[in-house]
Structure formats: structure tokens, C-alpha cells
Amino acid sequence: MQWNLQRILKATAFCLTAACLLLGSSYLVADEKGDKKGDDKKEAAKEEPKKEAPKKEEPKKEEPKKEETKPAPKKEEPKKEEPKKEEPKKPAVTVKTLVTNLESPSGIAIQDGTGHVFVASRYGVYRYDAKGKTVDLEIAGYPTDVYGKGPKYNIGPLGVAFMDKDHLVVGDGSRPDAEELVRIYKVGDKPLEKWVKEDTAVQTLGPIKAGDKSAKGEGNFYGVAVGDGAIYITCNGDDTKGWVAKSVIKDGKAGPLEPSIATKEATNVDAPVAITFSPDGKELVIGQMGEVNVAGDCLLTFYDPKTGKLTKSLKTGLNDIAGLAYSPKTKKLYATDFSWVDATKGGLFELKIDGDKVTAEKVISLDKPAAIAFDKEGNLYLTVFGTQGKDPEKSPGSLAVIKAGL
């Protein structure tokens, strides 16, 4: 009985399986023939579309922007510092002494053609031949005067300049004010066999005596400059005026010497001393020394030589400008500071002008320097008083040179 039941169950299961297979095969065949019965039923079940109320569009939630991940900064290797480019150092300036034992050497003038250097000192005017390396006394026989306020110096002729190649202008300082003279000498290409007396000049200008223009008369003709058809000479006589005297040149002859520019009235500072012309010859440049016992009161001034009008007055911070000269090569302006109040501050300076300001840059220290003059090659000649030693027969005064390069 048990076995028959099992057989019945197995037969039943077999029939059911066969039925399922037949049904599945009929659906598969219908699909292959294109009878989409299943789709028809779906379409019949579709309802008329309902008009739906417009849906409010919900604001789209912006997805948070993905932050760009920046690459982690690279550790930069420390940069090797490049060595700083140093400004080219200025070549060292050296002063070579050419002539020694000159007492109170002051003015310098250089002769065209020969290049001979003429130097004024207490005893007269000397000629130095740079090529032959000889020094000769040319003009002598001057009296002596004393100048200064501690220290005091014995002085003779002071300023010198060439009017032309063969005529040397010498400003005197060996006499009292109102008696001083300006002499013009004829000089040749070669040294004289024997020096001549100071009264053998081919022309004598002055004196400028006391009068309406100069209360005391003029003297101590420190600086001489020739240009714009005239001779210009700085004076130290009437301190209330501070005159620059002028002599007009006509047909090779110098005219009367007369007070021309009252520098003290124009600047309110004493003692015009150094004098030169600008490289273009259009300006007369004067160093206003000021009081010798007052520090830092020195001025650099510019005048129109035709009218005598002051065009510019600049404070320099220097103590006592004694010499002025422009380099023929670089057109730079140089000055010496005698520095009466403190000799350690004296020296040669380059004066750098920027608008209404001037900067004095020291080139080299010197012991009481006076005049300066450039030759055509750019060599700078200068006179130095120096400090007097114990032996009165020996003077520290000298003529020196700085080789071309300034």
C-alpha cells in the first residue's frame, strides 16, 4: 500500500512538470510569431491620463562641490643666495709729490702746448716741467704779507691763470689792501736762464683803492679765472662786499681792474676765494670760503658772467673751499677744503650737484690743500701748505699730482 502511494505521487509530479513545460512553450511560440498578448493586456489596463497639477519644482539641492584637493606644497629647497654683485671699486687715489719746500704754495696754472705747471708761492712764481722733471724760479722779488687767524702764513703772489698761451696773470697778496696789484707777464716755451723781478710785467692792473665801492680798498687776490672775454679775480678787502674784480680783454690787452660782483651782498657769506668757469664757459663758479674760524659755512655759487647775477647758491658742508676745477675728461667738479678750523677734515672732494643740493664726497685727505688745476690729459695738479715743522728754513709746502682718472 505504501509503495503504491509513492508511485502515485511520482506520477502526479511528472504530470505537473509536463503541463508546465507545455504552457511555457506556447508562450515562447507566441512571442516568436509576434502575438503580443502580454502587451495587449497591458494596454487594456491603461487608464485615461489624468491632468496632474503642475508639480512645484523643488529647488535642486546642489551637491556640495567637491573641493579640489590642492597638491601639498612642495618643500622648496633653500635657494642658494647668489653672491651680491659688488659695485666696482673706485681705483685707489694716490698723490705723488713733485716739488717740496715751497712756502705757502697757492695758485696753479698750466701752459697750453708745453704743459708746464706754474705755481705761485711766498717767494715768487715757479715753473715745473713734468717731462724734464725740472723746476725753475721765473718771477721773484715780491714783498711779504701775513694772512690767517691761528695759524698765520707768510704769503706772496696768490692766484695765477693764463690769459693766452704766452701771457700769465698773477694776482698779488704780498702787499697791504688797497696797494695790491695784478701783473701780466710774457712767458715763453722754455724756462728763463735767470728769473725776472716782479715789476717787469708787460701790464699792471690796479690797485683798487678805497672809495665808493670798496670802503678799505681791495687785496689778497686769491683766485684768477679767464673766460667770456675777461679776467675775473676774487678779492679779500672790503668784507661787507666780498668783491670779484673784472678786467675786460680787448685786442689782446687787459682793461682797467674794477669791482664787479659783490658776492657778500648776494650770499651773505664772506670771502670769495676759489674761482673757475663751467665746462661750457657759460657760468662763473665761485667758492665762498666764509669765516676761517667757522666750520661748515662754505658755499658753492654760480653767476652769469655777463650780468654778474647770482643764479645758484648751494651749501656744501665744507669748511673752506680754496680751489675749484672741472675734469676735462669726466666734467666732474672738484674742490679742495683747506679747513682752517680742523686740518684733519681737509682734503680733495668731488662736488656732486643734484638740483639745489650738493654732496661733497671726499676723494683723499690732504694737509691744508690750496689750488687745483687739470691738464688736458686729465692729470690733477695741486698745492699743499702742510704743517710747519720746527725748522723755519724748511717748508712742508709742495706741488703734487694725481694721475689721470678723476
Given for the second form:
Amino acid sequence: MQWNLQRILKATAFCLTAACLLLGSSYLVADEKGDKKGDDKKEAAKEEPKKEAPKKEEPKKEEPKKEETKPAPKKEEPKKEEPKKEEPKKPAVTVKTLVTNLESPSGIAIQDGTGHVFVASRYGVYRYDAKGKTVDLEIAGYPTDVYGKGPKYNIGPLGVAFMDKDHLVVGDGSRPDAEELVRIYKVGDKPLEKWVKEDTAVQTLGPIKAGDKSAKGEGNFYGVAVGDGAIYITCNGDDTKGWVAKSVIKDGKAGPLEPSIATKEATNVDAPVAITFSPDGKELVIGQMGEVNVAGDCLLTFYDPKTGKLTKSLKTGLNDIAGLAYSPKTKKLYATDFSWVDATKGGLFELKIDGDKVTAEKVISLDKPAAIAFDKEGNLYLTVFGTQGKDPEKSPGSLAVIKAGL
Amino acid sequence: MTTATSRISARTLSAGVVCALAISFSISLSQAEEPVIKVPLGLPPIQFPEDNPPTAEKIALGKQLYFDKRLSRDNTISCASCHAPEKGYSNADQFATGFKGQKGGRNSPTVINAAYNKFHFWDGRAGSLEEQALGPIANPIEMNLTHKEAVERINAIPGYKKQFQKIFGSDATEENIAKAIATYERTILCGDAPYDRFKAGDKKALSESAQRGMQLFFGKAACSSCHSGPTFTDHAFHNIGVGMDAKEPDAGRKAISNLGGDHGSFKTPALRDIARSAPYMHDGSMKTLKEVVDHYNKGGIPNEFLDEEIFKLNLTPQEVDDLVTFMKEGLSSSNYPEHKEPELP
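Now show me the form predicted together with the partner chain, since the one above was the form predicted alone.
In what comes next, the whole complex appears, and the chain from above leads the way.
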């Protein structure tokens, strides 16, 4: 097992190096320094989105030529070290970078019918068309909030999911707690001529203000999942509760956003973040991230969406689960580990559940991966925060894909 | 969590003095049969390291060592000097006073319920009690006795030598001294407080004021953002703004983790029987629980690294009192383990 993993790691390093080279070639004009201090936040919020706003983060799609996946280096078979015969030979997993120069890309949703990939990042929501290999800004003009105290991330909209084929739910992270919103946009099946402003939503849910249920109000709506007739949103405001908020959908309209599941009270661990439904739609699956500055405290939890009751809480040993998704083909469960304390430990993992035990098996190392989503064919799209390079004008984040097979 | 725990222990063990312990013995079944340690109401079972199961004899030996001043160079200081049972297993001083009256820069934390701590010390630099136990003996400003000398001294005392032979099948060594002390420390447990009885259904266990304080603790005052779980800690590190107005603030966890955001962060201390272990905070800067609550009420001392969960609480004077009452009355165990110095060999 050990050597096997190591080889995968090596292969990854190779691919990532390739990705980095590509990254290096991308170019972008930015008219503003990345780091905003808390004090400037308000001003930023007031700012009208300038025409050139999207330019700040003109994502660069990768040249198809360079896109070629590099085959993993040939494995030598150190027979002697082979631990067990049953160890299946793992096909090398290759991560293909599709779009670079994104800042804090935290959410992915795939549109039914078109297969377009919607990505939320600091400046807005982008639409990526895998067939035409185009990337277009769809929604922009969000303010910016800062997450973390070092490293710090400038964040905008966070979680995204489709309510139906043409309604995209966007959980925001760009405002202070207690002012944060969830917005639902009507999106078509073609890129827009020009992006729309963030306040052009057809429905706006929230904010969840400070009150009895939430000492300081809710914010950082990191994860969005739609299922069982409702929208579920992970919140990171009041840490005594760790709310998952819920909005019941009726006649195609989302109802009020209410704190619904107090995950911290149920699990004693902070921060519900990643959220998805089990393939049969009966279980709400949540990654409880725990403390970002503590390693190995992440839980994989299961709730009954009907009652909001915790049915299972499993220790994963992972550091910070940021994304969860079931493969539509194999029904296997995958998670990304952002691994705040030690980025070298981060990556994509398969979570194998056996009774009350879950084993996290690394598929591939990634530099601060966040959201994941499978398309119908089983291709896995993922966002990666990456590490800020020397050029402050260039954002390190990217959208990538792993071809069907997981 | 097995993966994580083993990862942590593997790391800490290799860094510590007890590398040799890494090979684990198979767990003896007797451990399950004889409950040598009774866990009070409100606390979960204790996880003993596989290679250091508790026995009554080992606990007794560890207790002797814990109280034995001969483990310090000038025979004046024992673990109990700084972690005194009658002082909430702390020492009632702002800073610990060690060898020849020297003072360190940090307050003695309590060892109450340290059995459950994932990290030890204010900055979490030790991962296990075994790993931690030998540190103070050799620390020049604490007990100032080298490990070699400590081992020699112990083995020169026939009463100790005999016990070590019986329990570990060998003379005293660094490892088994650490194991014995750590095992004893795992018996210093506080639970079965009015809070636990209230939760278990006895609605009279808490006064009205303490009940209001409890509501605040888990609600408006947001204390349970960090002080959560059976021992009231999230086993994590936060900057709550203590000492951040000092000339050179203690970097805290940052010095260990090297994570920028950890600057001025300290381990969330457990809170059971907290009324006994004043003064409070890593720098011992707060003398009473009321001072502590006042600190939180004003939103801590502002600084770049202040935790998001620290904010102005707008508590009324009555609410401040209620919170203090909850901690004093609600979290004080009915059966406080005020251990006395045992007879030493």
C-alpha cells in the first residue's frame, strides 16, 4: 500500500508540475492588490462593480494543445515489496487543468442538459463549457470578505447547486456574518452576452440575523445541496450551533431560509462545510470540518433530511473536508481534503465506509482542493485553491477535471 | 480517528523521549475486566495508550512520584508544587515558581481531566501525558534534574526499585517513570457536577441563576463555540486576545505550528472545577471568573488574529453574574478528587 501511494504521489507531483508550468504561462491584468484588511471591507462592499471588474480575474482557459494529459511515469514493479496480492492495480489518475487564474474557487455545480460547469470564485460565478472549451463570466459584482487569519483568503460566493435545470442557488460568503445572503439566479443554456450583477437574482434568501438561534448571525454559506424538496445550506456563523439552514421548495419557489440542523450540538465538532445527498437521495451527507488549525478532526456525518436527526457520525482522520460527491457510475464517495495545517497532505480521497469505520484512501494529492462534482458521464470536476505565486496579479486557483473512471 | 491518533502519536513519539514505546504491546484483557478507574458522571471512558494500561499498582506508584520532591535537584519541588490538589491542580500563582524560585512566563495549567486532552501545554506542544511527564523534571527552571539523575535517584530508593520491578519487570527507566506518572494523572478526574445532574434530569441540581448562566454559555455568550464537549474544550487553539496588548505578546501556538493565523492562539482550557484554579489564562492575568467574563463581554483585546468567535457580547451585569455562577456552581464536581500526599518509599 505504502509504495503504491508513494507512486501515485510521485505521479501527481509530475502532473502538478505540468499544471504549474501551464499556470505560469497564463497572464492577467489586475487593477487591485489581493489582500484587503478587515477595515477596508465596507468600502469594498459599497463599490459598484466596475466594468473592468471581471478583468481582475479573467480566468485563463488552458490551451488545448498543452492540455494533453501526461501519462503517469511507468511503474516499475518492485515485486518484493508488494504487500498483498489482492491489491488491485490502480490506473493512474490524471488531473487535467481546464481553467486557471481563479481566486478562491469554492463551488461547483453542473447544469442538467448542457453539462455546463458553474464555478463560484471570489469575483463571481463562471460558466465553463467542456465541449466548446469556453469560459464566461455569468454573475459578478459581489463584495469581498476575508476568511482565515493567516493564510488569508479573499472570498466571494461559495457554494453553488442547481435547484432545477435553470435555477442556480448561490450561497454567499462575500459579506459579514448576519448580512450574508443566498441567491437564486435564472440561468439559461448559453453563455450570456454580458454578465449580470449579483443582485439580479430571481429570489434572495436570508440573511439569518443575530437572535436566539444564532448569537452573531449566520454567514459563509459554504455548501449547497438540493434534495428531498428543499435546499440545504451549511453555515459558519454561530459556532455553538453549526447550523445547516433549510429552505423548503414549493411550486418551484424556495421558502424562507431557516436554521434547521444544529450540527455542532449533534457532533461536538465545529463547522459543517461540504454537503451532498446520498445517491438514493435519502441521506444528507455532511463533512464536519472541525478546526482548521487542528489536524485529523474531520467527521463524515449522515442525517435523515426528514427529521434532521443525526444517524451516523464517523471519524475520518482527514484534516478539512471541503467537498463531497458520490460517483454516479460507481456510487463511491469522494472527498477533498483542503488540509489547512499542512497542504502537502491535501488531495482527493475515496471514503470507504465499513460499518462504523471509514477509511480515507488518497486518490491523488492536490494543493488545497475545494469543491467536487461529477457530471452524468462520471467525469469529476474539481476546484483547487492553489498557492499564491510571486505575482500578486495572478490568482492561483483553478478548475480541473479527472476523466470518468472514479 | 484511529488513523489520526496514531499519526499524531507517531509524530510526537518520535520527537519525544519515548521512541521505544512505539511498538505497542497487545492490549491486556484484564484492562476491561477490572475497572481500576471509575469515571464520574458526564465524562466518557478514558482512552489508555495500548502500551500503558492502568493497574492499581501503577497508579499508586505514579502518585508517589507525582508528590515526590526528590525528583527535583534540591529536593524542594514536586509536580504537586505547581499542580496542587488543593489549588485545583494548579498553583494559585500567576506564574509557576520552580527551581530556586525561578518563574516561567506561563501560568500552571490544571491537570484535572488532562486524560482527555489531545494536546498538552498552552501551545499544545506535547501530544501525550507520557511524553509530557518527564519534561518538567529536567526543565532548568522547574525541577532541574537530568533524566539520568532522576532515574539513578529512583533506583537508589529500594521501595521504588521494588515497585518498578513488580510493575514493569525492570528497574526504573525514563520510559516507565513517565508511564507511571501519566497513569496516575489519568485518575485526576472531575465530573458529576450539578450541570451533569441537571442534564441527567435533576431539574433542581442548578439554581435559577446557574440555569440562566448555562443558557448564556451555550447561547448568547457563545462560550460553547470553543468550550464544548464533556470537558468543555474543543481541543483547539484560539486567539481570544489575552496578553495581546503586551510589549512582546506570547506567540503561543504559532511557535509550534508555524501557521500565521495561530499567532497569539492558545489551547482552549478545559473548564470543570475551574473555580478552584485561579488565576486564569496562559499568562495568569485574570484573578477571578468575573474578570474572565468581563474580558469576553467586551470582545477580548482587539488584534489582527482575534478569533471570529470573540465579539462584543452585550451581557447585562446580571448576565455576567449568571455566567460566573454557572461556572462556579454548575461545573464544580460533587466529589472533587483532593488527593493527599501518599506515604513515600
